[in-house]
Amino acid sequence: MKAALTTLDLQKYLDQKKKTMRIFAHFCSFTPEEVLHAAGILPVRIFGSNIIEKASAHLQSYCCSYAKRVLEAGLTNPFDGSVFVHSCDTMQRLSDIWGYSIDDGFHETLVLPVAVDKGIEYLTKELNRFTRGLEVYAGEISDTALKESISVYNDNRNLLQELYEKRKGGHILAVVVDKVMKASMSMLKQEHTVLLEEFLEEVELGEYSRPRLILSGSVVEDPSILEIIEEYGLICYDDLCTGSRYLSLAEEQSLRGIARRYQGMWCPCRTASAPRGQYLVEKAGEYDADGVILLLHKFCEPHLFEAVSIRNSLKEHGYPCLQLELEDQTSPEQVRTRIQAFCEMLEG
């Protein structure tokens, strides 16, 4: 299976797009990409540089690896603009550092309500404030343009949901799913949709005989960790902000519709209508999972705060859970040893 989507060089793609359109960096699934798209801007989710040379001079040692990597990317290769979301204290402060250190044309931070499932009026007003500020930079964003952009994004996410549905019936390599998802967050949605339709027609489902796993966390910076996990088990579902948390749709073609969409996204940085442990229990049953791996970044307070309650919920319902806390210096062999032991325990 050699669909164009799985062989695409994203960096070359973006280098070409820079010649014809403005590109904004963003860092969170709560970013209103549809508004940027309606303004003729390409929003690109930044996953970060593998080599840290400049960022360490701007950040404390206790900042997570993701913050260091994305700052390095911005310092090395500036964008036309940047949009931050106050997802955690580190990213809020990173927004300040970015604005001070990087001279891009537009810089904004959305401050969302912590109880995003309750604050619909505030959330809609904040999205409206962001839109009006963007119009000063990019020109008027019409209601028609916004509706069209929401429709384009919904079409793409509907296809991504089909991809996740396919995983229930067989196995698709996690590194392949990761590439498809990250491409969706980096390409023009119309172009990604064309390639995604082709991919879904060609993708072949593999059989599974090893333990089926759910992977939960924030951002998978290095896809090699997925390959290590799948040496011993098979990832049948992910609860990642660069994965399934990105799949919900805007049912209304308006800013309020985008706000409503956010209320259905399960993120530990924003309270949801039910505990996330129960959500993972339900997904484990839906995807016939044998166990759950919590893949957490060291110093990621929102995910670490909820880890105990998640493990307790999973244990209560008979699902074993392995917690892995990673940083840039983590040895792959240490990770491999723990995953191998965990999967052997599941098989036993």
Second form
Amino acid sequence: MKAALTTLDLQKYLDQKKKTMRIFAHFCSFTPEEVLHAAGILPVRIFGSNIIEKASAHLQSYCCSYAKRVLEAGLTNPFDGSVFVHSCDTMQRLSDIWGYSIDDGFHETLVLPVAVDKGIEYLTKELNRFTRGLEVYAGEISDTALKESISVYNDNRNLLQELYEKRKGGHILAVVVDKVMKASMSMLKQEHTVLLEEFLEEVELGEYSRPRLILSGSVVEDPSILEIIEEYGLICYDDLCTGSRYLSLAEEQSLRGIARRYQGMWCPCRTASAPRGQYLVEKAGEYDADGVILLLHKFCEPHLFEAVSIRNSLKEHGYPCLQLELEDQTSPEQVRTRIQAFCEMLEG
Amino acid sequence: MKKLNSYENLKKLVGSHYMQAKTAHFFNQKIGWVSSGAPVEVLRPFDIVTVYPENHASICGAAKQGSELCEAAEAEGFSRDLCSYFRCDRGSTLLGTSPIGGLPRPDFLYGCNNICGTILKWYEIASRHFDVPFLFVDTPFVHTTMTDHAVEYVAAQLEEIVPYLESLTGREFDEQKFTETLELSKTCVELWKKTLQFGAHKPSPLTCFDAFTQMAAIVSLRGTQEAVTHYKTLNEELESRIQKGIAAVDNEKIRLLWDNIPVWYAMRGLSELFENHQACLVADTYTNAWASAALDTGNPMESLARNYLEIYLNISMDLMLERIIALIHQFDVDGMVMHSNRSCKPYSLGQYDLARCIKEETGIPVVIIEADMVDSRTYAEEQARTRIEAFLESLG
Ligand code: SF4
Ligand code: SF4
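Could you drop in the structure for the form predicted in complex with its partner chain? We only have the form predicted alone so far.
Below is the entire complex, every chain and molecule, led by the chain shown above.
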């Protein structure tokens, strides 16, 4: 398979883009990227690297590795601006800390409601505040431009949904999906769409074999864990911020439409009408999965809180579940042994 | 530490509060579990008995049962890295034990994320466990400025809770009682503010360790007559200490500001350590979190919304810094002690940068100690001691 998207050097691409566009860092699936796009800014989702030096002067040891990574990235190579959302307690404080230690041209936090359903009115107004604030920095953002951008994002997300549909029939390597998704979160949307169309035409589906796994968690910064998992089983679906959490569409082309879009997103930082385990049980049925791997960050409270009830409901429905808690220091060998044992058990 | 006479009073008050909670169902009263930052005033007119899992967890911590209860939650699968108030509460629910024999079963839960996102998860879990409703008030974080749409949003949610409470209790909402509650709450906060302000006197008649104990009533009994009466007596006692020249710490030489939730299981050891160096912790950011309320009985829901939006853990670091600097000046302190509390991220993350800014803007030194509020297993006592001693020696 030679689709350009699979061989893309994202860093190189961004280095090129930097010369012509302003680049803003963002950190969560709830970022209103469409608004930034409409303002002519390129939103790039940051994953950082596992070498933490400067960030340790700002964050305690008991802070999750994702926050440390992105702060390190910001301290090392400042962006033109940064957009935080009130995702969890840690990211909210990180927004403050970022503001205290990094001098970028634009720094703002979209204060999300925790209860998106009852907070739609509030959120629409908050998105409006955010947009008006951005205009001060970037110039007017017209309704037409916003509509345009929303449909550019919808087109792309429609195609991404197609990608996930395809995963039902045969296998696409998880590292490839990861690459497509992360590129989508960082490239200029219309450019990604072109590559994605080509990719979808050319992608060859691998054999449909067992054990079939669902991977659930927040962000997967480092794709090497995906390779390790797929040595023993196939990831047929993911419930990740770097994956399916990105797929939902904005049905109305307005700020309210963006707000509504967030209703469809399954995130443990928001109120839940039903326990998340039920969602995974449904997906396991839909994707014909044999088991679930919960991939958690040490110190990530929202996900760690949910883990117990997720494991219980999966168990109730006969889906085995393996919980991996990753820290950047965890030895890959230990992880590998556990994944191997889990998959062997599934093959039984 | 010289014990305040009001300590016995408080013990009785808290004791009878929990006693009342335990017998509530017998008297056909409804029980609500309430988070410390939730606008409890809305519940009071319905004669609902309220208990505070956070306060309960602190009692477990002070009785040194914290680690054991945390372990029970861990055995159920909850990570050791989750908030130890939650783990303590969960453990107590599972084992049915605590220094007061566990909390009574709730009829509903009432929580607010203005202290943390943890509350949401914690109460969701409790709500499933007891199979009771969870009334959640969503309070958007105040990132530098409080927005009108946030105020509207919170006020609207409070309005919506009223009919629910009416059907739960079978009582009608009594406006007059509500106004009385608001008045009591306001008076209570004013009295509490006064209590804390005694610390500005030199030498101070109280330390923040007294405040940590005495705060139980402002947290759990806000909006009641008992709390008002209690703080009146406490303030009289403090007044008379000042008149008689009684200091909380003999020969007070060093005045300090404390940041974060107390290390409940180590209160005695820490207070002796400071006392031995003639150092008095005259104020803290924690108990001051309950010392502001500009309630407007003419516009109750909106003013509750405003007050509960800007509580200390729901504001950004620039606003926290402003309040810290105000405390530093108001209490004329020589240094600041920060408890880096691994359980509580909204309180602790950011302390490194705050410490730097405090030093730059006020010139006062800051020491940071690593601990946890109720889980003593993560506390390196010797290390904390050494750090504090070195800090005090440099000040003295
Ligand atoms: S877990 Fe939720 S809040 Fe965190 S990055 Fe993912 S979508 Fe955003
Ligand atoms: S200690 Fe912190 S994290 Fe825990 S409930 Fe209190 S405010 Fe929330």
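Basically, rigid core = biggest C-alpha set you can superpose within 1.5 Å across the two forms. Positions refer to the first chain, counted from 1. Note that this is a predicted model, so its numbers are computed, not measured.
Core-superposed comparison between these two forms: the CA of residue 166 stays below a 2 Å shift. Fitting the two forms on the rigid core leaves the C-alpha of residue 208 displaced by at least 2 angstroms between these two forms.
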